[in-house]
Amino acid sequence: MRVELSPGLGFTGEQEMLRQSVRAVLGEQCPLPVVRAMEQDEDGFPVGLWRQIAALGWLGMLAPEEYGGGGRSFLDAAIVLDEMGRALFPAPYMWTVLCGEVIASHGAREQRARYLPMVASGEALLTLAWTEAAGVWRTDGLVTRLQGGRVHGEKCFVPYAGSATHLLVAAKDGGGRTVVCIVRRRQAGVTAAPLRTAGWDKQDVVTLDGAAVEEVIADGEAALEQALVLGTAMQCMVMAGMAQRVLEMTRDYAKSRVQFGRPIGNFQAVQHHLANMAVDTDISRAMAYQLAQRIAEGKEYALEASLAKAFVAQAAARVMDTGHQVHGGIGLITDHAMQMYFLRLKPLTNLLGDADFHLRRVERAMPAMAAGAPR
């Protein structure tokens, strides 16, 4: 049974070397026992490894070379995210790189010069503070306000806010326009209260009580739209990597687990389960990599990102469910890797919008598609 994707996207030898390097580093420095230990860690990620991946250039690979980055394509970052999903790497890599890209695309030159080198070096740990009590990924209902250079409001489900150096805060200014405020995390007027999540991931409720704003990205609507669609593409890569690893784990278990005198993988029902898992995994990976290729080529990708999230989130959930059926009770014990993948998928399927949210985005785009609007 084929479990490695061959997407036909023309990966270069350098990109294959990148994949092997990321897999080797994470396999050695962040095996699953380390991932499990991070559940009880205050930061929630191995700080030493964070510095190491910064030195390897992973954090700055998308940033322009003039700001200390690598100037590489999104397809390179997709390979890293795929491997991080496979390894369950517990760190704010996606959120820091995503916020860096928002600043790179929508920040003023002075803002790019100030923050992007810090992202590339690992000095800055950025996260997105968007949703509020309603938990929706829209801007029309934002209650958080920017007044006189200070921001007031409360943000929910903020990833890694407790460890972040800076928050990108979605707010409304005095004229009712959407802006993105860059706020230093460690200051008076900013508190982060951790949430206890099913996936043991680090999410916080952030209270902003007159916190000083370092910078403002004026075109908040465009900046947040990019954060939504680019972050969604990143999530799809992570989920595809997780599904791939669960498929491999389940295949190996079915080959080794003997019942009634033979491996359970010889039973037709189990073979059907594995086949269904392989279909969901292969399609998810193909969609995720095709989306990454589209981004790398500079094409429009908002619709494709929502299509991918709507499918991949549900397909990966099916892979996890079916993997549990094949593993049986052993997959539910705390020390088994199966439950770790199952639980860590949950926040990814909801942050930046769940499948239903993205299906509604696709529905709203359908009239323009029917009218033949170019893409």
Given for the second form:
Amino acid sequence: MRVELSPGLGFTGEQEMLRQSVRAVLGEQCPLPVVRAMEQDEDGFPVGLWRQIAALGWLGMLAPEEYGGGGRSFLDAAIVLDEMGRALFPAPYMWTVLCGEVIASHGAREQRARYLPMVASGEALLTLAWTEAAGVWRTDGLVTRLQGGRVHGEKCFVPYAGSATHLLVAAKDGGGRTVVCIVRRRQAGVTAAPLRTAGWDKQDVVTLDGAAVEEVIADGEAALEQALVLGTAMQCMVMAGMAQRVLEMTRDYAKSRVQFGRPIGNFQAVQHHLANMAVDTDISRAMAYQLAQRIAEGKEYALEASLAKAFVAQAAARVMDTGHQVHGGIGLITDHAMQMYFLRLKPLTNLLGDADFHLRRVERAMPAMAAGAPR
Amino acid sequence: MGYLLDYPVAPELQAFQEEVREFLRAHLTREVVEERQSGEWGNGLGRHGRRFLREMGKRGWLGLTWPAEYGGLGKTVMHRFILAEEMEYADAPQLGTGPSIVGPCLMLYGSDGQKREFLPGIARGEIAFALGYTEPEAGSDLASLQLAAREDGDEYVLRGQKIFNTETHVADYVWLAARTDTQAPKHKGISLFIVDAHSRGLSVQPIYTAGDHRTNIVFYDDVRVPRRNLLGEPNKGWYYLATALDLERFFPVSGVIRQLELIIWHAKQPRPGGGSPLIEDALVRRRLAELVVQAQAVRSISYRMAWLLGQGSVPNIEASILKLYLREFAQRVGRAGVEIMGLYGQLRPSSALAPLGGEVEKYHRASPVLTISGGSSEIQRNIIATRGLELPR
Ligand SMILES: Cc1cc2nc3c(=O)[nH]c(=O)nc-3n(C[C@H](O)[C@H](O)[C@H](O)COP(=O)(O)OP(=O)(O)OC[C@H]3O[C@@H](n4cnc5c(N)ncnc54)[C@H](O)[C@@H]3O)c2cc1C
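What would the structure be for the form predicted together with its partner chain, given that what you showed me was the form predicted alone?
Every component of the complex follows; first up is the chain already shown.
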């Protein structure tokens, strides 16, 4: 019985081994009770496990070898993210790797040399401080200012700001240009106030009150655009992993839960629910992995990232809703895995633009589509 | 009160509607609402909720449609409809299991002794019941319940386990379905009992569900119930339960309509960071407009339901259509609300930045239950297809 369908890529033996090893490590060290315990934990992630995944090379896998990284394909990172979604691994893995990639692509040589080794070793925990009170993923209304090597402003919905070591802060400089400031988190001018979110993930309001800036990435526009599209692709992988697990879990439950003298999976209404979940999951995985492959091949992928998120965010939400429906009352118990997946989808669908935001990006790309009449 | 709730009210009922609103303004205090929203006290059986229900009892509203001999006011179904809608709109404690299930059942099938012992107390809001139906292995298929009631002299001895019996920890009595005949076909071996919630051998273990609602696992470990607390004849419980259910088909729609009003109101407010109101976005407006259309749809079938009940008919299929459409609509409203609010839509009520105090976030978080409890959407569709359209089972 095949619940896990092929996304249509031939994974190498090495990639299959990577998947198995991530699944094994997280399965052993981060079962759902640990995930649940992290809700009330100040850091919000198992610190010991963070060190372990650094040692396993997952944190530095994308960074160039000269900076202590593994220089591996994005597809490898995609596999890790897929498995992390599956396990609901509660940690700023995605954010740290994402910010590392932004520095790798847009930082100056000294900046790469300064931060990337720390990312790979697990010492640095990076996060993105972009949105402000308006809650939008744009650079035109940014209020945060860089002035004389110091940054002033207030950032909202900053993931894991409580435990981060560095923030990548979107700001405007004196000339009104968009820049990304790299700011050490632990200093007098930076405070983080946790928000209480539905998903129990860590998001904070960060106040920058003349915080000292360590480094400035000058081409902020390009850096943030990359953060947006690459982060979106990473989220699609995480969501695809979550959907896969919920599909499997719900299928298993439907086979074991007996009502009216037979497993509820015998009822066609339930079968159709599961079939719909399979369709949504399968398409999400195919889209997410093909996007990952495109990134790995170094192709342009901004539009594909938005297309994927506009689909996957909605599809994964449908999978969660339907999973709940099939589980009945038991799935609503707050300790139940179903409820945990349902809630933890929210930060993924919301941060870096929701489905609607990405749909609007697709809309903006339309003038270039079908520019001539179809053949 | 917003436009969306202005359902047609006959002139002779307008005074009653105004009286209910007046009552709610006076008695639905902050304490009552907060206690209910805490999720710890079921639908309103905490200290404040009970005081509120007793106030309702003083006006005769807990037995609004009951005959005077049972402590009721003998009013029409339309009165009951108005009361239910107004209370739901205000997020008041619900009337609960006593007035809506136990009362009607006792009036039909109870002994004179039971009527005397319980009906006046229910009507006055002094006796509260928890609903004791669901078991770990008996949810949608309630008739397969196993909790055993064994006859022993003048008593029954209860042994077994219930789950999701929400108000057992705060109620005075449990309205319990149990198996009295293990040999008979499953529908023919069930009996209904009134069980003192403080009986020896009855123990309660809390479980918390989506939206922070407390419910319970309840263990019955040789709980003794006097025979006089059996409803009607033994083994006819399923029949009693089903007929009583038909009489009390109120699914107030004003709660979700209030949510929609809140969302629309929110969309008209200035946004944090100085952005223009959400409603100025054509896509947001379109999405809300679609929900307003659906709100009108749901109101019309709810109103039709009240009318049919008022005619004395037993609107089975209409009830299934209403339950199904209403609850799925409510989920759509919750989802649209949190999605329109974007990043802010993830904030829990305990977050100072949460729009509308986090009410819509919580509504959405709790909303999966709506299509599961009280007969799931799948079960409603089965009923509509087989009983309504007479398709083969
Ligand atoms: C918060 C909460 C409060 C509750 N309060 C109470 C209470 O106070 N008292 C009480 O007695 N109960 C209460 N319940 C229980 C509630 O009534 C049950 O959850 C409900 O009856 C569904 O049963 P189940 O959870 O066992 O789901 P199941 O019956 O196991 O259903 C699982 C899935 O299978 C589907 N399914 C089942 N049979 C069929 C079929 N024949 N055809 C197609 N699909 C089918 C269902 O639709 C659902 O999607 C509460 C539940 C919750 C979550």
